[in-house]
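Take a look at this one chain, the form predicted alone, written out in structure tokens.
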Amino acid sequence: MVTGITVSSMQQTFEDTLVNAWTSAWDRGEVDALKSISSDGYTRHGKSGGSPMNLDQYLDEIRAIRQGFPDLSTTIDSIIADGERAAIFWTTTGTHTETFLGVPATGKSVVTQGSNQVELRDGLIHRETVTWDGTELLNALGIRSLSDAIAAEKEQTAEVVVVDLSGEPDLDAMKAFNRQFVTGVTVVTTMEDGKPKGLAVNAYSSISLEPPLVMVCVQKTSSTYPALFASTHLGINILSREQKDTVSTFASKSTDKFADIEWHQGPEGSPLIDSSSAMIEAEIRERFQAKTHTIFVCRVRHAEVTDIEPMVYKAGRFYDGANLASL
């Protein structure tokens, strides 16, 4: 429905037009509706810049949108025409049931809004200027792109970073700089309809003691990503020195990596492998995109310390923590 101020009977006659031709792009997936009112040169301008979208890019997004959104719903608050000028305000309401933007589906519902400032030649969108995009949903689940995180944190602190991104390290090169890092090795869980779930990672960090926060970066196209990423809380094992098979198991593209496992449960459900150096149960309170990777930042809830000594792992072999003599 429409609550805008109108003037004129063409105006009116455009406002129900372009109501119809949004309810039935944006509710129903219609999108060819929107080709009875935007001109043969349409362009749709975002609010990162860039290239604008022709007509079949807009309506390509909007399919993808609503792949990811079934339910979406779109409601036009107000309309406010001027002569070839409109200032279209809405508000959307969808519920996340299938993968958008590479993000596995979280069941969460969201409500975003926008406005749309259009130009209008004999009667047609010829230009429009929009506020939002597909991201502004996933940013109302709480997952944010890394880039769009780093440029908010600019802005906040007005602070100018000017980064050399012309050229890419050599590949080899960086596979040298990693090798040459020593780190423990983590095994991350979680629970899935009942089920344990869990993946090898040596990228885990602490992030401060106060309050308590750590981080684990987990490749999106692991087994164990989607139910991960849909779950409000991660078991994090550092693993020991007695667990060398442990590491093979979940390195592994074992369909039932639990099996031969000995784990408790967390407080909150999450998998804790016995006979691991030390185990965390952590609540998932961001994700951020990162290209082929999402960075979960968790805010940890239980910990459990042993006195076994922790495994070692530089340069693709491993190492007791005790004396580092290889395992």
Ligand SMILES: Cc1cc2nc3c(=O)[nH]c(=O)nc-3n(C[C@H](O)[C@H](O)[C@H](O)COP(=O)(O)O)c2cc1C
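Each form is matched to the other, and the largest set of C-alpha atoms that superpose within 1.5 Å is called the rigid core. Please read these numbers as outputs of a predicted model, since none were measured by experiment. Positions refer to the first chain, counted from 1. What changes on going to the form predicted in complex with the named molecule:
With the core held fixed between the two forms, G114 has its Cα displaced by at least 2 Å.
The Cα shift for G266 between the two forms, taken after rigid core superposition, is smaller than 2 angstroms. With the core superposed, A251 shows a C-alpha displacement below 2 Å between the two forms.
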Second form
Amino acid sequence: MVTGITVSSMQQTFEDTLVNAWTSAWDRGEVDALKSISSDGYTRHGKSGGSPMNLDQYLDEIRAIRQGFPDLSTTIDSIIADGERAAIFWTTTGTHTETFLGVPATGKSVVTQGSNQVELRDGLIHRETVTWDGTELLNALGIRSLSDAIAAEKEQTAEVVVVDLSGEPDLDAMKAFNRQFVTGVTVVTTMEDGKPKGLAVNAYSSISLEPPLVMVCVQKTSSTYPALFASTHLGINILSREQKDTVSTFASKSTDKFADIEWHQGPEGSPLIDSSSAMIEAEIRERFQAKTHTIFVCRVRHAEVTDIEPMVYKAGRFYDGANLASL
Ligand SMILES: Cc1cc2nc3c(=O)[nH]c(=O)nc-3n(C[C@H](O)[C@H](O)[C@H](O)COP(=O)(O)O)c2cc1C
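Coords for the form predicted in complex with the named molecule, given the form predicted alone:
Shown next: the complete complex, the earlier chain at its head.
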């Protein structure tokens, strides 16, 4: 099945309970509500390692965030449940009207998104891994790091924490950096209500051979994104030197990109484009939130490789993979 995640009625009950507890804790500050959905040995792990939190520390963190952002409001965008595991995708908005992590109120509104992977034991959350940490709120306010915030507090700079981006390259430097990187071009595909969908993607990488893991990075504004996000599987087509027109089609916003394309379906239904150099169908295992993009980590289930040479992409131009000079 490519589209849709079906949940059993037991999972539906879990989802309802979870949404209620989250709303009570995050939106109303009734943090004890989370005790009803967490196991005794609950641990909460951050994406960047460090010591895990226990439940009391987690509840304290919610209290601290709510203190800085009293109008905090969280929407659960989606829950993908699979037996003893679930992924929760959420969006939080709030206005920084009180001191947070030592930073005096800026009055700014922030929107942050994240995802939690949870492991259940006897129907309760036992372990939670969060792809977000509190300092992201500071970043959203234009504050570079926690150490800046702490320094500002020490100096008692009452109102302004200067946004100093001197530690980051500017946009042009980043673009120039990316232009020096040579890639192929893929088309990432899925089915939605029986209709093939896809977009051109060069942010593809192999992760490992054993197990066969790959990743693609897709912008959330893509019209293909909602279908991809909801899919269990996707197709990745490495375009060949014969498919220059195909790139243009899949880099466009056309509503029927497959109209003039020959394609077939992988075992789970993902569209695989004929005349590509190689095609895989892969099961989506992780959906990591990266601000404007989502990184899909996928386990390859099916591969087709042809002898047609690939297309090469560098700095906005396309080259013939059969005519590369070797060093
Ligand atoms: C060579 C090339 C590489 C691209 N790589 C990516 C990418 O890695 N991720 C992404 O989200 N969009 C990428 N795009 C942009 C999308 O293909 C483009 O925004 C497309 O219109 C999205 O279509 P959709 O909104 O119908 O899904 C790339 C475009 C080109 C031409």
